[in-house]
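In structure tokens, one chain follows: the form predicted on its own.
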Amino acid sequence: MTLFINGEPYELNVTNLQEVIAHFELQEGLVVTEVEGNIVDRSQWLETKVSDGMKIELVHFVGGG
């Protein structure tokens, strides 16, 4: 399916938001997610099903100076 992640189309074989995070190998504790304009709490990632054409924003925080 095609998902639009941070404005870019990606062809992914995933079923939920948890799998999207895993696909990009992001550290769960450092990511904020938004699906179709709604912030999704980390505790809901596994239950948040994704479907073709969904718009997802991933914000990954990194440390440094």
The other form holds:
Amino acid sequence: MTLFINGEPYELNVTNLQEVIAHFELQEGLVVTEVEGNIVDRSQWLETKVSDGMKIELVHFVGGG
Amino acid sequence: MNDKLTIAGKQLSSRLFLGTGRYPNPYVQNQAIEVSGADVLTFAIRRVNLQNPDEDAILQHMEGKTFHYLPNTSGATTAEEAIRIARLARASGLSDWIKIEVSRDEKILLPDPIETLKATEVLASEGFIVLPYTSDDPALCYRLQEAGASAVMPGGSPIGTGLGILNPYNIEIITEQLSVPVIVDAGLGEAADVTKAMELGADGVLLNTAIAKARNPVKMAEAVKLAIHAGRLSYLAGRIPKKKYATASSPI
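Could you switch over to the form predicted in complex with the partner chain, since the one displayed so far is the form predicted on its own?
Below is the whole assembly, all chains and molecules, this chain first.
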């Protein structure tokens, strides 16, 4: 399926948000997720199903003042 | 003497808030943080670079240390965007403090007062510990306090300029008027600027570029730490009034 992650299309073979995080090998404790404009808590990743065309944002802390 | 800064019930061990952007490398950054004594560190929230996820993942360099995290809403141009970033930051589970930063013009990065006030109202009502970065306007700073800010952070001059405190009169009025802590944020360029901010009655300062881009960031971090101490003591001691004519200090 095609997922729009951080504004870019990705062809991924995944079923839930947890697998999206795993696909990109992200450090779980450091990433915050937003699906279709709604923040999804880390504890809900496994049960958050993803489907074709969904918009997902993956953000984290970076250096700043 | 217990002269600690307390914000929203949290007693801090330092009056320095330190930014984490633009250091030459993580090693120098960590050294500068350590020498500065700061326990509040600021961060920005950005999209993960999916081609290189570890590239900007700043927290991986800070494992094993306990700091108080102050994420900012930099990049926001409206209250709505700032509110979204604040909610994302809180979802990290790392902090419910938020530095509101809303700018419309990248060239000057001065805060948008109307949007900053709106975001402060909303986020304070949602239970965030809100620290708005704002222009040095006494009336606006007072309104931010009324809107629920836990501290107010007027800028000395535009972010990253190193121009110091352009309007010391306003900063002094603000520190006199507000009952919440005042943190002078942005534009400070050297230790003398930091001392001046503290002498004007600021409860703390927030620096990033002045330390990160100094020729020697670690030395500047130490200078700033000492400048805060000197400025705070000078403020508490109380300066003499300025006069036009001499008064002999030796007996005549």
